[in-house]
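Form predicted on its own, single chain, as C-alpha cells, below.
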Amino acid sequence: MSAMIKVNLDLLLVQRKMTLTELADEVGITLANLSILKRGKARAIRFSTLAAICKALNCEPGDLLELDKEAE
C-alpha cells in the first residue's frame, strides 16, 4: 500500500528557490530526516516541525501535505 498522504515539499523548494540544506539549517532538523519527509517515507511528523517548516516556506500545512486520491 502506498502512503496516502502526497508531500510537495520539492515543489515548494523549487518555489522558494531554498534548498534542503538551508530549508534543514532554518528549521533545525536534521538533512536525513528532511529527506525521508520529502521522499514521502515519513510515517509521522510533529506539528512543532510541520509550523517550522511552513514558517521557513511561508506556506501552509495543505500546501506542504495533501491527499494522494490514487493511493486509495
Second form
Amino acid sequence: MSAMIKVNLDLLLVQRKMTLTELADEVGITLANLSILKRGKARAIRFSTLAAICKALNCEPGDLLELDKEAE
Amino acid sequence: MSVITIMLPALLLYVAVIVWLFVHFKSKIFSVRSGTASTTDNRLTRLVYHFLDFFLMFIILVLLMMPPLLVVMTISQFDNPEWGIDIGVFSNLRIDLNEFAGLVMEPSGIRNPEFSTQAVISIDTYSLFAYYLFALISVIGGVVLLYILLQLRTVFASLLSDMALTPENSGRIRKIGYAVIVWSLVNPFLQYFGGRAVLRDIAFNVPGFQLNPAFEIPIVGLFTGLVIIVLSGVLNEAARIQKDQELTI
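Having seen the form predicted on its own, please provide the structure of the form predicted in complex with the partner chain.
Complete assembly follows, chain above in first position.
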C-alpha cells in the first residue's frame, strides 16, 4: 500500500555527496525518522518536511518522490 | 477430632495470609514511587494499578484457599446437629395470605392479599450438595473475575508506560467485553439450575408459600459487554491513527 510511492532519498544523497546524518542535521528531523523515510516505511510526509528536505537537497518534490507502478 | 484442632490451624493460616498480603503490598499502596516524573493522572493510574494488583492477589488467594476451607468447615461442623449454612438462591417468592385462613386477620387496603417478589432468598440448609454447588458457582464467577482483572491489569501497566494505544490493548479490552457477555449469559443458567437443584433438595410444602428458582435475562450485563466491545473498536481505530501519526515524517 505504502510501497506505491518510492522515495529516492538514497540516490539524491549519493548525487549530493551527503550523509543521512548531515541531512538530518540540516533539515532538523531525527535520524530515526529520516531512516524510516529512506527505507520506505513512512505512511505520510508533511509538506513542511518535504519542503525542508527539498531545500536541503536543492531539488524538486518530484525528484524525491516517484510513483512505483510495479508495486501495484 | 475436635473443632479447635481443625479450626485453629485454619485461623492461623488465614492470619498469616493477611499479614503476608499486608507486608507484600504495603510499600506499593502507601508510597509513591520516586524517580519518574509523576503527573496527577499518572499517580491516579498507578494507584488504580496497585489496587488491581492487590485485588488480583486477593482473589487468587481466595480461590486457592476456598477448597481447603470448605473441607475444613465441613469436617469440623459435620457432627453438629445444628449445623447449617446460608446460601443465597435467586428465586421467585409468592405468598398467598388467602391460604393462611384463620391465621391472618383480614388485611385492609389490598384487593387481593397476595405478595410476590423476585429476590435472592437466603436459605439455611444442612445439605452438603447445596453448599458445594453454590461454592462451585462462586468459584466459576471468581475465575471469570480473575480473567477480567488480569486483562485490566495489563492495560493499566501499558498505560503507565505510555504504550496504551496499541492493537494489543484493544484486543485485551475486547476480551474483557466477551468475558462480561459470556458471564452474563452463563450466570443466570448456573443460578437457575443451581437454585432448582437446591429447592428440589429442600422439601417445600407449605400451602400459600411458593418458592421457585428465578431466571432473569441479564440485559444490563449484555449491554455493558457490547459497550466494552464497541469501545475496544474505538481504541483499535485510535491505535491505527497513532501508528499513522508515528510513521508520518
